[in-house]
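Consider the single chain below, provided in structure tokens and representing the form predicted on its own.
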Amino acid sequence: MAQRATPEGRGFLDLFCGAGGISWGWSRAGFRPVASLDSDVPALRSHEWNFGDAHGLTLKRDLSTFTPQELGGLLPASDRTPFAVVGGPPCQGWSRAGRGKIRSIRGVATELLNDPRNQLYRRFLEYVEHFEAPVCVMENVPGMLSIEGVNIAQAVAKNIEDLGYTCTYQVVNARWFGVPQDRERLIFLGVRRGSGFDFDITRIRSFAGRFRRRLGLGSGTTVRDAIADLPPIEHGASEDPMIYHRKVGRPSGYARLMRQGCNPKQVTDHVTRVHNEQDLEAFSTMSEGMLYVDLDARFKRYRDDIFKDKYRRLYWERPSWTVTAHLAKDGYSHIHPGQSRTLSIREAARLQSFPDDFRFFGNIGDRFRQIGNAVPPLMAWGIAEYIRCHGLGRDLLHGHEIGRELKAV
């Protein structure tokens, strides 16, 4: 995409940093990545490529052992007091907090900080802690709000409370942002106590509508609006890059936010998997939103009763359901709609709303899992901004000249 807005000089620290959504995201607002820290080589190939002009460190840490008193030892003097610890921590341990005989949200939050398994989740709260940042940004699975009866997300808000924050949550629609895919996120917003900063995230929703329609997106952009200006291809292309073959009839406002600031005349990543005859077949009766338990028995090689969705082919005219890791192993869960084959990794991205200039390395399994790993983009800049904007009382996407951007593409 085009330049990214000047930084204001506010550093933030991106915790499990993947491929760099949240990076993306926040770098777009303004503000500067810091530190960014992942054990995932390719994703950190692949954040080093995208973000290395931004002058901050991309590092192969594990989180488990890695303390915030060793990131604050590589990090010049300037670049210690961070505007915001940012980060979506792995936490296998939420389905057994409060299921024992202490269900006062205090005891669930005292739980979750020793369960075992949540040793990433209390490591992120460690470099909140340290760093005393004035906010911190903490997403994960919306199932949160209800285990065994249990509201999570309150014993997680009481944690991050716990360490001199007001803390508040909500449920994030990545639609909401124009992003064309119906994901849900659980969003924290913490504010330091005494920063000078009194904000909350409960209006994050009208926010967003008016952040998506100042970029030219309307309410419910689709799979069409999505991808259906890339160059058509089979199963199994693997030309990369390839000449971007633009299409009659001008793109979708979102196809043209996407190709923003990229190479014109190619695209990269648009690359498939190689599907079987079998497979090919398969697909080729599937209208759209089929599932795999509505086809012939003669494609069936898995149970139906417990693979109802193993197979499912998108819609043109509607937003995509959520893009997983998952398509890492195989890419069955989002068949194209109107192609044989499943997604390439550039459409995976384009559902993510990764720019087309983004690149991603590694194999196509690898490319695949960050894209299904990482916060959406799009998501992440919207949040920032909001952040920005009822934080620091800056206008909206100041700096941005969105229409005259997106003109030139």
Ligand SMILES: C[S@@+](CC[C@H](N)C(=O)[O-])C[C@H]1O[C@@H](n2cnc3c(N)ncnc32)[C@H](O)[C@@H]1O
Second form
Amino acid sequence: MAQRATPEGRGFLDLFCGAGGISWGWSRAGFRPVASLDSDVPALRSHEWNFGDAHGLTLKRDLSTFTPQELGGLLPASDRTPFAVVGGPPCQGWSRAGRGKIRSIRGVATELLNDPRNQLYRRFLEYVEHFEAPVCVMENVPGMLSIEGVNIAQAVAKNIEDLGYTCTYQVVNARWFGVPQDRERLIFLGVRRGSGFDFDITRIRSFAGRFRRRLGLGSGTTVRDAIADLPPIEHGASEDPMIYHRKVGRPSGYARLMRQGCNPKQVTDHVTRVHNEQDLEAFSTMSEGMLYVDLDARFKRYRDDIFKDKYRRLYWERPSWTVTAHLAKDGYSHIHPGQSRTLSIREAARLQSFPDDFRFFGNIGDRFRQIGNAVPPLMAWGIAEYIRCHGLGRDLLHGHEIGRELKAV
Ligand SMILES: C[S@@+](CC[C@H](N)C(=O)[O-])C[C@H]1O[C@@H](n2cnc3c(N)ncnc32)[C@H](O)[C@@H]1O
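Okay, that was the form predicted on its own. Show me the form predicted together with the ligand next.
Entire complex below, previous chain first.
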């Protein structure tokens, strides 16, 4: 029988927390980040600003060396039994495990543990093992389902199962939760055997639909829904905060959700990069969806056989393609659909479903990287909500007056 308890106050550990896409989602579902760890200073400043020490520890630690025993020593006794360990360890060693002939999953699982480049993955598992949380959730890339013919995901699930969990995994698209972006992630959900919980991640899709509808969002949130209400700006815009001019017409339900609870008069981080004259002219010739390869030859600075989609203009009426950490280098992959410039920080944050009161720290590249790296907060909320409903016997969005709150914005 499923254990019954309120999630409020139930703690989770957020490993490799970044700015806090996962932290936001889990907090919104009523869980509490007892400790969030990362090694990146600007990301941690964002995390601390948005969550604050009052909610738990935000720690700058290199997880290749910092052990779960050391973390246990820093936590108050009441936080040493978290409900969940969550995170997405960066791993370079997956590809190597896929090389050569197909071997037994047990063999691949052992290889993953032994590959020195998978040190952070091993560390994640050590935290899971040490804290014996009822639930663990790991996020990674769908490419793991088949690397040179080997299902690495199955081997990862085996490693988690060997720690005393029942582990399921599923490719999850952020779009299912109302995020205006096609972004697939592979989610592993481990449920500790003997914990009394009985749920798995393979049923998340229909739940995500109910979650999205309950938030008042349609089935395909578009770029227009996501950013059309934001004030028009030029490339190089640097005013921060900026006055949020209410445009004629009502912002979309998604935009209202993003603005919920923030200062109605201002918008923050609505700043962009500066472009040179040639790029500005190139952008002005691009129609929606147009790629670098289709640009007039006079605008091309890179080889178009290698960099076919180096530049790409978003469609107004579709979700965005994946927002990546590459935006930290340049923003050409996401050109604004109606203005001659790349996206502002706030627009990229909207495409990732970071609400408008979420602040980002660091230089412009740091901020784009934190956004591109994140699990979309709305997706993280949906997954945490699923666990809350199925594990703790709560109704969907119990305690959230979503409809009423949105009407008030
Ligand atoms: C994909 S991002 C995590 C995003 C985060 N889960 C979110 O939702 O916002 C991976 C994070 O791992 C961190 N990282 C990489 N190597 C690390 C290490 N050795 N120790 C601690 N953190 C590390 C990076 O700084 C980055 O923030």
